[in-house]
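So this first bit is one chain, no partners, the form predicted alone, shown in structure tokens.
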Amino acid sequence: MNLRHLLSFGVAAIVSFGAHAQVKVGELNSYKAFPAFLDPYKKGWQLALDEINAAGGVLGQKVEVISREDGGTPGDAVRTAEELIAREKVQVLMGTFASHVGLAVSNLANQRKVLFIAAEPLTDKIVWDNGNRYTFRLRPSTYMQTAMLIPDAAKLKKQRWAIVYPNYEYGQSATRWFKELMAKAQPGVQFVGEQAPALGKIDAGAVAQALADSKPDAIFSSLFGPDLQKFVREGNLRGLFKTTVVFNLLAGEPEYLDPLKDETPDGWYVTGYPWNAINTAAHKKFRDAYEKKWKDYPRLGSIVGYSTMQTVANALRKAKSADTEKLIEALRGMEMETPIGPIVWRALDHQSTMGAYVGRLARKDGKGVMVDWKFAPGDQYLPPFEQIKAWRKD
């Protein structure tokens, strides 16, 4: 081989290695449909990306994120993910918000054998019934967060429960688990009314009146976003919450709590994120960095975005490769820190053990706040291993 050929071979090898070593992450989400949560989420992963690349990146390369709007529907999301895989040549997918969208992308990841870190979708199916080798999920699931509310619900000994939920995968799952877990915790409990408006299309006055007419002792709700705001307003007008205890998933998250302002109902039991009252060293470091960069306070979406991006980086470091199969093996059982505490990515079902905050709602200075809160570790609110093994088909 002459010198010219040798040099050409060397340049080609370097270019080939550089292309192989470059870390490209495809991120997709329903930014237009769910801006309250996903604007902070994007700021969270952008903060993490800046920190990762400022520290030298991973695998000797800076991490590149190619972010796309997924349209908020399964079909649009699958087409977006396909474009990221085929045209942009990403090695990892991350993101999605709504449960049915997350399930569609998870199915595609399994078909295309591409790693998918599901950041936000809460459906249990994504790691259990429809779980697959290529999908991992960060947030505590619908089952987990519902289970976190059950101890307080059972303590109250309320007999007659009404339920309201958005009629799609997340709300249906929350309702299923609340009924099953409450029946076990309090045998003989009755479910006397059920309202299931379409997501984003609630007739809040009619729903609140129907619930009142069922004369419940307590209400379980999985409403969020604008649906929650409308329900709170109409329930307040009708005095529904004065004599009826309410348990609501997600209502303590700043994304959904802040818009309620002085309409925030007193005493609701919720899961959420009391960002201004968490004073652990890890959270303070994150909060200070977030506020410095964005001149704003973090929401729960900020935590989710930040932790998802850090998950990708930690998996790459542990695997010492961007190869999909090596990344999967690195993630299975991987331990890492987040701003709200350490988590483990379980090898059994690819569910992280991220926890959530459980407390009650109150008003302070015309704003809604979480009070009497505690942190619920995610690993304490999961079904037995044997049950999960029976659910998973992979």
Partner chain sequence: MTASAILIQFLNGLASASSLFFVAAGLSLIFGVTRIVNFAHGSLYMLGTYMGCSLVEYFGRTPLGFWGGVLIAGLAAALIGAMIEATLLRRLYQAPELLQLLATFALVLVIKDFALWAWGPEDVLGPRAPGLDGAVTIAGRAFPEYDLLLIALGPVVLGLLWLLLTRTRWGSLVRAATEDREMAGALGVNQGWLFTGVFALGSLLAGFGGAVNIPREPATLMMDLSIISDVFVVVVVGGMGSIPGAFLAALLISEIKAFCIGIGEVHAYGIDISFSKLTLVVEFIVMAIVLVIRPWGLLGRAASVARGPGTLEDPLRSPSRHLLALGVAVLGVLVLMPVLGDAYTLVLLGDILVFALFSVSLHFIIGPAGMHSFGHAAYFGLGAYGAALALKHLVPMEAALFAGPFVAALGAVVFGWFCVRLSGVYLAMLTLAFAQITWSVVFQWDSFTGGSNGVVDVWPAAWLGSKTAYYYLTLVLATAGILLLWRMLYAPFGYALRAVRDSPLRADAIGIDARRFQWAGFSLAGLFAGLAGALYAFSKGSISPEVVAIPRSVDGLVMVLLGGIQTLTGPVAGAAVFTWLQDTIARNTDFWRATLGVIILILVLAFPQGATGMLRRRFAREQS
Second form
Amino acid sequence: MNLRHLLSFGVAAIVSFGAHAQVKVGELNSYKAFPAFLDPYKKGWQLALDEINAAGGVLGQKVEVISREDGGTPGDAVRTAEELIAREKVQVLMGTFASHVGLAVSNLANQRKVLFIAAEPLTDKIVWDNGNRYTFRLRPSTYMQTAMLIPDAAKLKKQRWAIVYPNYEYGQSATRWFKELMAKAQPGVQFVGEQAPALGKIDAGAVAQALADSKPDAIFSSLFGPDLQKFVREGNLRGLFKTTVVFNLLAGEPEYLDPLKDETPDGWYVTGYPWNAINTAAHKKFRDAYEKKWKDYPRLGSIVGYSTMQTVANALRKAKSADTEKLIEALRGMEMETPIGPIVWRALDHQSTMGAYVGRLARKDGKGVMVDWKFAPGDQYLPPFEQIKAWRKD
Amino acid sequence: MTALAARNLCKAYGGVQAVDDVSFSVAAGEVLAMIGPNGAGKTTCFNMVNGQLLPDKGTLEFEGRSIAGRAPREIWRMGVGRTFQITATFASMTVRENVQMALLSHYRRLASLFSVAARQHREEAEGLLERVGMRDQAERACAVLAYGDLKRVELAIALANAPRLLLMDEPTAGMAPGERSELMQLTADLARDSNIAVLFTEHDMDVVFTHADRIVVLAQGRLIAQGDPAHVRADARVREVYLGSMHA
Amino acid sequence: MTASAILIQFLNGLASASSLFFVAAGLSLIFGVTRIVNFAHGSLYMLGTYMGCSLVEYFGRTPLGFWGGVLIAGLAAALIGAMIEATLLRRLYQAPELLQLLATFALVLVIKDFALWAWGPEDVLGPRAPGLDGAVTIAGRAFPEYDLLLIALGPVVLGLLWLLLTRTRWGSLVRAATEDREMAGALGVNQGWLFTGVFALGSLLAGFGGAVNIPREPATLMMDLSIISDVFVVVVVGGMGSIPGAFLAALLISEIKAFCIGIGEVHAYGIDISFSKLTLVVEFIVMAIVLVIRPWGLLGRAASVARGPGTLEDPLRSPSRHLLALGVAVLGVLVLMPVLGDAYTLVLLGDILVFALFSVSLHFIIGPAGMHSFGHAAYFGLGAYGAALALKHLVPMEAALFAGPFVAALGAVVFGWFCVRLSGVYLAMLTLAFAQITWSVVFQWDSFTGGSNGVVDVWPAAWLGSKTAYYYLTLVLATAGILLLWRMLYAPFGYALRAVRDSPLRADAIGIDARRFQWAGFSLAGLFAGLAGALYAFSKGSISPEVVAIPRSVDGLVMVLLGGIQTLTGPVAGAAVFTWLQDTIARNTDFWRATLGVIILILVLAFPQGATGMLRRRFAREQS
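Cool, the form predicted alone is there; where's the form predicted together with its partner chain?
To see the whole picture, the full complex is given below, headed by that same chain.
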């Protein structure tokens, strides 16, 4: 080895030492399995990352995000997370979409004692039954979003309800919570028919027909994606929605609403994100920056990605350290701004109080939009503290 | 002593009587040929004997025990070896291993999970290969053998359970004329030396008349003649059925 | 259900059956003539839907534009199918049939990423058919006009196919080739053109089936695998190669599904049964029942078992001294790995070891035993769940680790009893059916298995908790499992399995009870797959139904075939290469599926005997 080699070796060593001094965040998600939701999500956190680093980073350092495809299955996601922890030595993990993947990574985070900010997973279990010290979750959960629809549903005083849901944990929980909460809000309510098509495989004509046959006054649905599109089309054709009012979780999110185009059913009660009608200063600033950077409008995933990234930065700032235990203490009870309003990271169950928009669907210029919407703050749609304490085992 | 006795065998497919009231027997040490033109019922007869077909009527006895309707593998366990018209050997094994398989099965050692198969009954397998003249090819894969050699391997396999009856379906089919006689001479010698009864079907009349001790002739499902070669050769109905092909 | 409800659900079933029939008929034709189980058939269906949507938008939403778009989409699929046959599959007709399967699977990966690149990630909902976008009133209920058209279209296409196959010379050649491929070759048929033609026709039916469904199904990137499993079921239930069988089976399955939905929930004797949830798995239950009762499907015939030249295998030699030295060296490196590598290397190697054991256990039955299993994940999954649930409810981790394989073996004993009564593709499909039934039970039984979320907090005991300790546990158990399986192949038992595979006739004639050996082999493979599953569960700390799902079975097949089915070491190499590739490619490229697919295609084309088979041949040549 001659001197020049030795020198360049030394420089390389210094450079790589410098790189290690950065704040490293490991991000993993099922980009290939759920591209419609996760592309905007990725653009969201990238925008936030740009803003954070343009403002000088945190703790005097730039934040580096190492983003990985998680393979869409719990097994692969756990391996990906192990790689981020062991090889990339990230200080924080964030991401995941599907509930079972989120739970698996959360479980790993607990075992390896690494902080994990679950961005998208909706399952209640990630903060309640299976909640753990190292996991925090941003998005309003299945329970919260179902609860947001209950006041309107109870107000209509419909007696006979039919339910349709994708047959996996999200749909099952939504259905269970809806029945429980409705029975409380409107004693004597009847559930007359239940359809549970396999996720992505709804036989929409037969399902629409079977629902009509149960003669409901109203329908509660937690369908989304292709299942929702098929259900809407067949229901429209077969006149199912003429006589029944429909409540559909998530259907107002641009990811699921936009593909419905001119077939968007009128008057459905939904949770979602009316991106072009929210004109608070915070949201306008976010929307402008997003549209400027990406030449595209934001979806709900963009909000989630942006806010997750900001959460990590805020926690680092508040803890003044990248130490995991200090970060956890910082996050517990941390208040912060998001494009859709302030949130609190609850110390009790590590759930953020991010809310959602509740409104009704309508068609405008051949596109689906949300009208008559209002913001439902997350903290008003959570079960009592005692109940959560009973669920959580820690 | 009678090894195999078939009495009044009948078998019909749909409306066609493939085998109709056929009786014959093979004695220990005797080589019996079953001949007849295409469609005479030879193969049907043969498959009833070896267990692949169940007779409609009649009895089949091997050493006094009924074998009608028994599975081929049970018939083999009783002491009946067989070769196939189109050779059936284990292509992914060597010649010796093919014979070793039959020996392992014979000694009921196949279920062993942890012994080394290739080391079992090695000498005995080579002895059998010696008898059919294949010892020098013991290491070769069956997949690459010449057809005539495969027939010999089959014979060695068939001899592995020291059978008292050997069933050979067209043993020389697909072989060169010189090889045919050689194989049947070998078979006949083995039969006589070890007192094995042999039943075989055959198209090649030279082979039949040279090597069989006795011949049964089938035509249209019925037995039309049986006896020693000279007797059968002289039979008028046999001549009628074969129409000169015997002189060829 | 009221009479009118029954009538409407019956019509719903008919409408769903038509498109299913088109796609299934195409697959059945292709299989009948070329004997290729074409995984990529579902991808052509998907392309049909995507292309149909684009073309209809391009031509405009008029009746002419719509039907023109649908037909051109079908023709474009036919062209793509013909190109696939002529450039790729034609080179593989002499290769082992499982390798052909691997090649079509690689195509699935490539086509999926192509669709992602061409149409983007968002679902595309096509327009309704102009002129047929309303509903008519039947029995007092609104019924879509377009569904009536589909109901009519099914029998029409069946009739056209019947005419083509019975009244044209080309059709009689196709039928001849379906019945006896060698004979058709002997008749002087130009096989090349016949095969290309059949592929084009089959792909046309797939593309048309996809395009005609535009008004009913949005185009999504997931529809390829979703339809292919449905269509496999239809083709097998109907009988491989039988077009009327495909029609009957499509009808049967669609009607059963429609009525499961129509009946919905039933409350009887205090028990609630949800027939609606049964739609998750009902087609696989139908397939299992049909195959148990009629081993060749409803209208199928027993296939003549023809072993192509590609399946000839060399005798099993004891490993050479070089190979043994290499094995010892690899083991030595693996033992030193905790010192040599970083923590993640141990994680990745742990996965590789687990999958190596899994693929060796799969190779045990598909290679030497000749039983092609498409559902080996069932035993991996039963092992994983057996271990996880035993830990949660019964015993400490050390015991749970062995409870898993026990549960898996039990499953294999039960399922195997049915499977070994079949052979070839039908056996493969029955293994798939049992795997899917297992999957759906795991998926549905929320209170016991945790449903779709699975079981979390399944960590090893404290003394095995460190990465190094668990790595050594995996290394010891996986290596022991692999060596035991190999050892059995050298034993009389393994020889008996190969004997039954090589020549069932001869095996029977030397007293070997084929089914008993196959059954025992199947169960042993299940046991070791279960051990792999149990090790996997504790290495991840959680499991979910994906450990029982189809992709896990397919991954296993890919590993075995990539390494080469004809060598014992192949599956280990395949597992290592596949797992490593997946890990690396996924990290470094956006189009990792396509990259993986292209790599598989290159390997398949370059080494039709699998990678290690090629290496062995080369060494053999150098030595001689």
